[in-house]
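What follows is a single chain, given as structure tokens, in the form predicted on its own.
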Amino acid sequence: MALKKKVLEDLQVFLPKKAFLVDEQVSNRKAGGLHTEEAIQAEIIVRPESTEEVSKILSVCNQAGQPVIVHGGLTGLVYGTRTSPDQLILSLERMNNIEEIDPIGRTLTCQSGVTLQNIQEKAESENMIFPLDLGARGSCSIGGNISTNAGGNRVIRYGMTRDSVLGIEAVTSDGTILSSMNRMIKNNAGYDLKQLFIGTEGTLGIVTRCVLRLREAPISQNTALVGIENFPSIITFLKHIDSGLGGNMSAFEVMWKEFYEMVTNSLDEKSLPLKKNIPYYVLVESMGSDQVKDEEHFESLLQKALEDSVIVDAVLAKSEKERKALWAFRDDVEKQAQYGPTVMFDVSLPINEMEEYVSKVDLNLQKYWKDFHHIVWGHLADGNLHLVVGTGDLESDTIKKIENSVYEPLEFIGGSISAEHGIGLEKKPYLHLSRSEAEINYMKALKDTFDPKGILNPGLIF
């Protein structure tokens, strides 16, 4: 099948030539995500500049029954941007204006194609922060962050993306503009309709503009990498450091030994912040109001943990350069490429179930393979783990066995198959493990209500 000819003709009536990408401009692009070099299959990319243009595009497509795939920064990890020749790509890349920043109300208003990093930098220029932070900050768009309810490194203190979104403007499948550009933290005047477009992966409507909540920039920032010998001590250290910091802990990232070895195996032992072969490494960070006093207190908490044998070693960053160097280890996920073809997972589960869960996944994998790579790390304090599994190939049967090994144990401990990446095309066969039949039926009812012809990101989620 091919793109409906009349759709293109109708779009050319009101869109300028620069709004269209065709031929090699399309085929030279990749579908996005860490694990794919897959070329885009669609024939055309349409790039609107405003909410009004998005509205007109969807109105045309809805009348013709034309499927539309929405593209943001193309950094998603669940194949939500895959396309076929009969689908039209609507890219928000030209909708990249920061419209206003309000230092008094502590808000930032922008279009959805603005990158996360640009938002962060704009906030910092006014001595504020936008707390959402993840490794793809330079490429991912805020519209994509909103549509997937992205998590990242600071969820334990600031929450998911939805906790930093005050207002949204979205366009539904028939071209209706639903503008709810609220600027207030408190607004209980009826249904909070913006929640329908946060985390629903563009299946109910396309987010075109938003009002974001900013926070005052912290004056101090302290970061340490610590080594821990066993999982119970991780929990002890988490409670010790979190209570000791009095709400100032902003990150608690745990790396299993195999992850630390993966990101450091090309480095000389003398250049490492901590020696290898420690079972667990924790990157912990705090944000506060007095660099001298906060650093002294932070260091005293680490010292107490060392004295009590909760941790076995620690290194405290003494400069911004050293802080970034420690985070670089944690963010260097692409080092998994050294193991050949791999599959990455994003799961959520109770902290006290994690040690047994990881062991169960290992046992499941051992049923199929003698040799495999199983790398684990994640935002442990908020219940989110990432796993990478490599067994030598990515044949469909191999992927299915790996997925079953990882997902099956979650059903019995109340875990989620997706903590922060969404469902997309990749995880939808396993949605029933984390959502009841009644929940899925209500999700489908919402989809039928907002998109009765099923043109928006068809096939995603269920």
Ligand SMILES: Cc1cc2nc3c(=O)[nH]c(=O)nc-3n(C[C@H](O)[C@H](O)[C@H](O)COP(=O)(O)OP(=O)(O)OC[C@H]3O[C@@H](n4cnc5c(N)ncnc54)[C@H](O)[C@@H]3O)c2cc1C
Second form
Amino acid sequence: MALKKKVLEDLQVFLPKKAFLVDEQVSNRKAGGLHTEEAIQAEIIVRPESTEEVSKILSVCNQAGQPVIVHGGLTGLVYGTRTSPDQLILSLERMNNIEEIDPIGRTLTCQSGVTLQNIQEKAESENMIFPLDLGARGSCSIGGNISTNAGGNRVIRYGMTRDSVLGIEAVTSDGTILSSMNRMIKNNAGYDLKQLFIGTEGTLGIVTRCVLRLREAPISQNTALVGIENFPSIITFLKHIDSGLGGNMSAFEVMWKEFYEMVTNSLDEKSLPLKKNIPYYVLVESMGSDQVKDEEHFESLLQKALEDSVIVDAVLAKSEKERKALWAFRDDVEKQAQYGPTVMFDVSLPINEMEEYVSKVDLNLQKYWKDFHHIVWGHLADGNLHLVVGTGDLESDTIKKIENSVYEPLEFIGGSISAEHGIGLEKKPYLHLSRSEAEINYMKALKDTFDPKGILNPGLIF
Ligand SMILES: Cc1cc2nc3c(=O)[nH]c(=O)nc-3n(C[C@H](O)[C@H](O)[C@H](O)COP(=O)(O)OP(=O)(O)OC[C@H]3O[C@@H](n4cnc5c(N)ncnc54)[C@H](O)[C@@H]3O)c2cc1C
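Structure of the form predicted together with the named molecule, given the form predicted on its own:
Below, the chain from earlier opens the complete complex, with every other chain and molecule after it.
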């Protein structure tokens, strides 16, 4: 099947030439994700530069029944941007204007193709922060973050993307512009329609603009990498540091020793912040208001944890350079490529179930394979673990065995198959493990209302 010819002709009437990418400009792009080198399969990419253009494009596509796949920064991890030749790609990459920053109302208004990093930098230039932060910050777009309700490194303090979005402008499948560009924290005037476009993976509409909530920049920041011998001590340390910091904890990231090995095995051991082979590494961070006092307090909390043998080693960043270097280990998830093809998971479950859960997954994998890579890390304080499993190939039978190994014990606990990455195409067969039939039926009813012809990101989620 090919793209509908009439659609292309109609789009060329009102879009300039620079709005279209064709041939190698399309096929040279990768469909996204850490675990795929898959080239994009499509005839054209259409790149509007305004909400009005998005509206006209969708109106043309809806009339023709032309399926549309929405592309942001292509860093999504659940194959949400995979495209077939008969589908039209609509990319938001030219909609990259930051329109306004308001230091009094603490808001930033922008188009949805702006990268997360550009938003962070703009906020910092006004002594504020946009708290959402994740490893793909340089490439991912705010529209993608909103559509996936991205989580990341500071959820424990500031919540998920949803908690930092005040307003949204979106275009629904027939070209209707739904502008809910609210700037207030409080607004209970009827249904909060913007929520329908957060975390719905572009299936109900295309996010074109947004109003984001900024926070005052922290004056102090303290970051440490600590080593921990056993899982119960991670929980003790979490309670100790979170209560000791009195609400200032901004990150608590845990890496199993195999993760630390993965991100450090090309480096000289002497250059590492902590020695290898400690069972768990925790990256902990606080944001406060007085660098000298906060650092002393942070250090004293680490010291107490050392004295009580809750942690076995710790290194505290003494400069911004050292802080970034510690985060670089945690962010270097792309190193998983060294293990060949892998399947990545993003589960959530109660913290006190995690140790046993990971052991059960390991035992399940051992039933099928002698040699395999099983790497675990995650935003543990949010109840969110990432697992990467590599067994040498990605044949469909292999993937199924890996997925069963990971999801079987999760279902038993009542955990979620997607904490922050979404469902996309990849997790779709397992949605029923985390959502009831009634919930899925209501999701389908919403989809039918917003997109009766099913042209927007068809096939995603269910
Ligand atoms: C190194 C790395 C680290 C990561 N760390 C994290 C992490 O800590 N936490 C986390 O949550 N995720 C993480 N991710 C996943 C990814 O970065 C997020 O899902 C991100 O929000 C995707 O944004 P994007 O612009 O790249 O979207 P894309 O990959 O382009 O698209 C993702 C989905 O959103 C839809 N979409 C994109 N833009 C729009 C729009 N404007 N309107 C409607 N639908 C749209 C697409 O159709 C697709 O279904 C990571 C990825 C990488 C590569």
